[in-house]
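Given as structure tokens, the chain that follows is alone and in the form predicted on its own.
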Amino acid sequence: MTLLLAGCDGPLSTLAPAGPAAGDIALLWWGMLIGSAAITLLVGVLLALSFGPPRVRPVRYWTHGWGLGFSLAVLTTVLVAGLWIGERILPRDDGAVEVRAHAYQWGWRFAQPNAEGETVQTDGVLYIPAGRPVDVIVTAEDVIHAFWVPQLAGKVDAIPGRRNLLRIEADRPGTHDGLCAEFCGLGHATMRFELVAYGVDAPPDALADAPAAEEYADD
């Protein structure tokens, strides 16, 4: 039990959510785990019963009632929950803050607004306001990468020549670990970054000193 629970926490755990999207994803994960455990338990019970004495039961009782009925009920519930959660975490045209994440071998370059509303650039650290939805425009310079902050949202691929969009939000100020979740070459394991969620009334000094953001070729 200790070994099983050891993977449920930490800066890269999806089961330690710190934002609404990650919370929905974690809820879906637990639902899938419970559903799969229930079906596995049913199979185990049926297997155990097969070693007992013969029972007078119609075939449909097992195949339709339990084999199909129970399994389909569990799977349908999980599917509906997945569609509902997937729709909830989609970006919307609601005036959310926009930031830019540009991937390259093997690092990250970010563009985000500072306190004056100017777009500035940072390397390896992304700054977002806490408690507000943020749309991340994800692009790539060379090969396919993937942007992922496990405690805040799911992942999205960074593809050369394409702009992908991901909605994230942090519940409170704090620092979260992010990484490239798509193998992209020899330096993939070190392609990490930090996401700093700051209070809207106290933007970090690093943004005030950051240079103006560059334009990228895929634009």
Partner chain sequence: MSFLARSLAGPMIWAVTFSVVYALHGAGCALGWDGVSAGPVSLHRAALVGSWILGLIAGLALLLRLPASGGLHAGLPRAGAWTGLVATLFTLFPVLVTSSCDTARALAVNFFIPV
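Could you please show the structure of the form predicted in complex with its partner chain, as a counterpart to the form predicted on its own just displayed?
Next up is only this chain, free of partner chains and other molecules.
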């Protein structure tokens, strides 16, 4: 078991969550994995049993019982769980910290508040306070990119002309890897960034030294 979980580790692993959204989704995954394994096994057993002598079951046993009843029951359960978790991790109006991620070919420019509450700009590193919900406003300069920090939450696309919103939160101070998930041309593979979650009482020096954020062209 430990070995299995160790295999799931990694700086970009969705299975090594370090925030509430990623944690919820990882839980959902493990649940669905167990269910799927059971269903695969079940179909395998039903297939294996078919190789015996002919057995007559009413047509509806298969089409209505298994086909409609069983599948609808399973699917409804999964759907409701998914919607429940989906609602839980949405951004909401609760005064969360707002930061901005601006994607371009091929890199990331971030704007985030420093200790004094001024918005400062950084390149390639996003600083957020740990233990607090943060809403990332995601925008794009040129083509479509996607903002993704797998250990914290799902991804959202950066689309020219639009501002998308993603809620992330880091449980503890630490560093997490992020990347561009939507194919964006020649530099796609290397369009990485770093996310630093800092303790609220210990804001990093880099933030204090960073220049004030400039306005972006599409504002």
